[in-house]
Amino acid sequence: MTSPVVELADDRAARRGLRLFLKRDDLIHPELPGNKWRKLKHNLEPARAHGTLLTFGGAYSNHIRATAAAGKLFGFATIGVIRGEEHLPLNDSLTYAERMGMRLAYMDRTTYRRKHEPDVVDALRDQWGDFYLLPEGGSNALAVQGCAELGAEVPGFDVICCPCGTGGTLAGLAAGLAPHQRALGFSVLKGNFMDGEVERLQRETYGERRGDWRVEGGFHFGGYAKRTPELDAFIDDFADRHGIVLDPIYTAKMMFGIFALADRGAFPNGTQILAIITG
């Protein structure tokens, strides 16, 4: 599956000399839109061959929702490990993932925090039986290999930037494009260790670092799922210029960024830019 690319008429890039165009990668599929599909394309069939999936994610996660939806379409049991305490009545995305058949389960953020850990993994396998482990965010080698087939996708643009939540769609974004091209991730957590996590993620993947990126760390806005009256300002913005609404997590941090560093002159006269909305 394949998602649309369409261009963006903006005057704040236009005043700069640039193009830019989104690619509607949340177009791809209604249940699994995106860097979810990428991410979870190459991981289908282990998921099968061991019949159930693990997976890691906060309450309003969006890769919880993917995987529940995936194990659905795909047939496999699923089962998402909750960070924090179980709040009832379930939230809109736990309960989808319920109606699509996932187990919930829930540990206590002490111990999310170890959650890959040899003991806390065997913990949970004396618990579940045999699973298929997916770590939070659907980042792994497999899903690094779906998102480097985005490279194929975009030919002829200079600079493709997406949001960076666990790095694996930087990483495989980064290792698909061609030499002349380079990739702008935009971390929508705070700190500095982005950088570390997708050059691990590319080394477990391809045994090395790939291709031309970085991380602009200076748009997350408080951190992840945080936001500002001024972000908020500019999603409301966008809307109105173009009809998109924006998700306050991830894609409007980075079309922000964008914007901000367009008007720093960050970028040269004539750069054509694309940025992925991930869905």
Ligand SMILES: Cc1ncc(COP(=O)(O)O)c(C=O)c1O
Given for the second form:
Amino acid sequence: MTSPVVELADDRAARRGLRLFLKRDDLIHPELPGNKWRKLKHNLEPARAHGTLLTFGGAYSNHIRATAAAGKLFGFATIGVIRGEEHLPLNDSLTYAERMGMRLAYMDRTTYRRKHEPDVVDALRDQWGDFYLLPEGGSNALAVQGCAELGAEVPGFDVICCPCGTGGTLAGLAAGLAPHQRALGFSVLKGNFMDGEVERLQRETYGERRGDWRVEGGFHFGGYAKRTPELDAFIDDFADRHGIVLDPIYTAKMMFGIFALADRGAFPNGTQILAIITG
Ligand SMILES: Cc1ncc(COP(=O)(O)O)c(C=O)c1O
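Now that we've seen the form predicted on its own, could you pull up the form predicted in complex with the named molecule?
The next block holds the full complex; its first chain is the one shown before.
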């Protein structure tokens, strides 16, 4: 199944001679929307073969939610290692995850920073037995391959945009594009490590850097899940104009960034821009 593409009639793009389109990847699967489905798709088989999948995330992680649902839908057990302490009652995301059968464990923030290191993983294996390990955000080589399949669904566009959290979506998207196309990622985190993460994931997947891509670091609005009155006003205005409510953590920051860059004249006249609504 491919997700629909819709053109956005927006004077902020039109007055710069740009055409702007949205790819509604959020509509691709009811429980595993957008990049969650792309990233999990090729990880389902190895997870089923192991019987149990263990992954990591924050207490509000979309990835934890989606992985829990995938376990229930596709028949494997799931363990979610959550950053920080347990807070009761559980929030909506973790309540949903538990309802989907995920077992939750908590890891102090210091250890969590080293969660992918061998001694920490060994300790988890001692505790939980054998499992298939999916890194935080679901970004591994199989996830990058799933996101690369996006490339085949977006012919004809010049610049294809996505938000970046762990970088897996951009790593795959960029690798899947045709030679004349370029990918632009909008980091939702503060700091300038995202380029390195995207490149590391491409090397892990393909043994080399692939595609024409760049990370735009100027639209994180203070960092992960941080928001400002300006961002909130942008989300409200976008909903009024287009009837689409952007999520404040990822897609709103990307869309804000696209309009800001357009306004600065960053895209040549006639550029066809496609923004992926990743969830
Ligand atoms: C809706 C949405 N968009 C984008 C991202 C970021 O994707 P990635 O971690 O692959 O950079 C996420 C997080 O996984 C997400 O939930």
